[in-house]
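Single chain ahead, written as structure tokens, the form predicted alone.
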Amino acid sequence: MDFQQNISLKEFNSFRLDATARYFSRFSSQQEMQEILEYVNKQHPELNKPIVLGGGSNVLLLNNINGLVIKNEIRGITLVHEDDEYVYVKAGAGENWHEFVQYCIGRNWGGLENLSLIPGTVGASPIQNIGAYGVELQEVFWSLEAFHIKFMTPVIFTAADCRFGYRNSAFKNKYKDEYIITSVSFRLKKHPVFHTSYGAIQQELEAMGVTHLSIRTISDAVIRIRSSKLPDPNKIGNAGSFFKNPEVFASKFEEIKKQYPGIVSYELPGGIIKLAAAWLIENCGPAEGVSWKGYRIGDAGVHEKQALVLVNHGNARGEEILSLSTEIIRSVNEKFGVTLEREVNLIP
């Protein structure tokens, strides 16, 4: 068991924030994880609520952490079961998400292709109910295995247990900080159904000259789109989309549209309209005639190509990025009467 002290977390979070963990450890198996937790319970009971990191791609570290951070590095991909229509595949929580998606695409297992190039690990995917280009994780999720930190017991969660919502699950509220996810199982299709109507996928496929549609070509199109719009965390610190796309009733949408006819929206069932948060942010700013898109204060900023993405230009602190996000939320609310919600997880 590797138990270190005063470790910089800069390389373990995609914002590249230089926060320090008083104690830090890693585990690559459930046994190693149990050894860490048992050691903590006996020797350091004050550290019995560890912060768990996977890829660190959806967190904002606000301060140094005067406690224990443990990094989940459980790997492994296993074909559990298959029938005429589906394959059931289990992946360790520490598997890189994009690499796992490409592994499945290489075997023509359909369902994950629209979720290509999303940063992070497999274990974080159900917590966030990740989604992109018309597909959400809950559509391919089968079950997950997690370990209860306090009672030291393994638990299996079904989709119903996870209470999935838009970029949400029970692990972000009801079960927050209670479990460590060790593996996730997916049900993927042997005969894929293609989803190309959302966003610019169809246009990108045409630009690529694709004549034979496949999950591989869809994945390639998604990768090209994301690469053109979203910054590489290895080059500039960021956590991808910082805000959720807000949802409003149709009556509220019509009210906004009268004043701002160019507003970008997507119709959902039940008279609900999803608004493009990026459009809202781009069309207001810190001052009259100034857009948030590309705005920078110190080393905290908004990406020049995608207003949904907040970035660390070098030495920003978590509190500075949080402050910038608060100002963006305020200005969008003042102009459009819509309240944005942060997608990233704040770690105080």
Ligand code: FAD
Given for the second form:
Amino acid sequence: MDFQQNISLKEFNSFRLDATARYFSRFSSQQEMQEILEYVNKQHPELNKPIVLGGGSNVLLLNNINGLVIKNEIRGITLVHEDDEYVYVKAGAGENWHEFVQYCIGRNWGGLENLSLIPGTVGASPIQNIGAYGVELQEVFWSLEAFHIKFMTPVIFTAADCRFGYRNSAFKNKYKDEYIITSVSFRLKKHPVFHTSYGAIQQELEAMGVTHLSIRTISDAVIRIRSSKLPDPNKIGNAGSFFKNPEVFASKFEEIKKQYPGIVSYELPGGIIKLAAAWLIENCGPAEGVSWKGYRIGDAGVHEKQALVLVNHGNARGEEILSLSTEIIRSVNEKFGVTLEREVNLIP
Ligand code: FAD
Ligand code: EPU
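In place of the form predicted alone, the structure of the form predicted together with this ligand is requested.
Full complex below, order starting with the chain above.
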């Protein structure tokens, strides 16, 4: 067990914010994790609410952290069970998500291909029920193992326990900051079903000249689309979509559409309409006739190609990005009467 003191978290968060942690430790097994928790619970109760980090690709560090940050590095992939249709695969929470997806594609286990190239770790994937290109984690999720930080007990969660929703789960609500996820198990298909209905995938497959559809070609198409649209955190700090796409009733949507016919939307079951937050943000701004898209104040900004992504141009502070996001929420609300909700986890 190694505790570092006053270290910069710049390399551990994809916004590349230079916040420091008073104490920092990593663990690569459940036993190491328990040792850390036992130590702080018994000897340093002031540190017994640690902040758990995976890849740091969905957090906004608002301040220096005057407590303990622990980084989950539990690795290992195990084939737990298989039958004629499915494989049940368990992955350590600290496995890199994209590498895990590629591992499964390499064995022709289907279901994860549309989720290629999402940054971060396996252990964080259930926290917001990651999703992309027409697929959400909950469609392949089987169960997870977690450890209760205070009671020091291991618990297994089924999909029903996790209460998955759009970019949401019980771990962002009822169980917020209570558990450390140590592994996630997936049920993947031996005879994959392809999800190519998301428009951009079809177009990309055609552009690639693909004649034989496979989970590999779908993954390649998703990687190409994502690389062209989303900023690479190694080049410019960001945490992907900063806000969720808001959902409104059809009546509200019709009202907005009358005034703004160009609005981008998707119909969901039950008379609910999902609005493209990027479009809402692009179509308003800090002043009359100025768009948020590409806007910059100091080193905090809105990405020039994707208005839903806030960026750190270099030395922005978490508070500056937060206050830009507050201004965006205010202006979208004022113009369209729609309240944007942040997707990124704020770390106080
Ligand atoms: P972190 O940022 O380290 O943590 C996120 C939250 O989970 C924090 O609250 C943390 O405390 C908690 N946490 C992390 N690990 C554990 C654990 N083991 N146990 C308990 N709590 C834990 N997301 C999507 O859904 N779809 C996308 O298409 C997508 N695209 C992205 C593109 C870019 C360029 C970037 C930068 C991000 C994108 N994201 C996307 C967001 C991000 O990749 C996911 O939310 C990812 O699951 C975060 O993983 P992480 O390990 O980096 O989590
Ligand atoms: N658009 C604009 N302006 C922009 C960008 C996009 O008007 O600057 C419009 C376009 O019409 C476009 C539409 O918005 O067709 C949707 O854009 P995009 O396809 O880029 O998807 P998104 O809704 O912005 C969501 C997820 C992403 C996920 C992609 C692909 C959320 C909050 N975001 O983005 O997830 O990768 O779809 O499935 O649901 C993340 O969660 O961090 C993330 C990146």
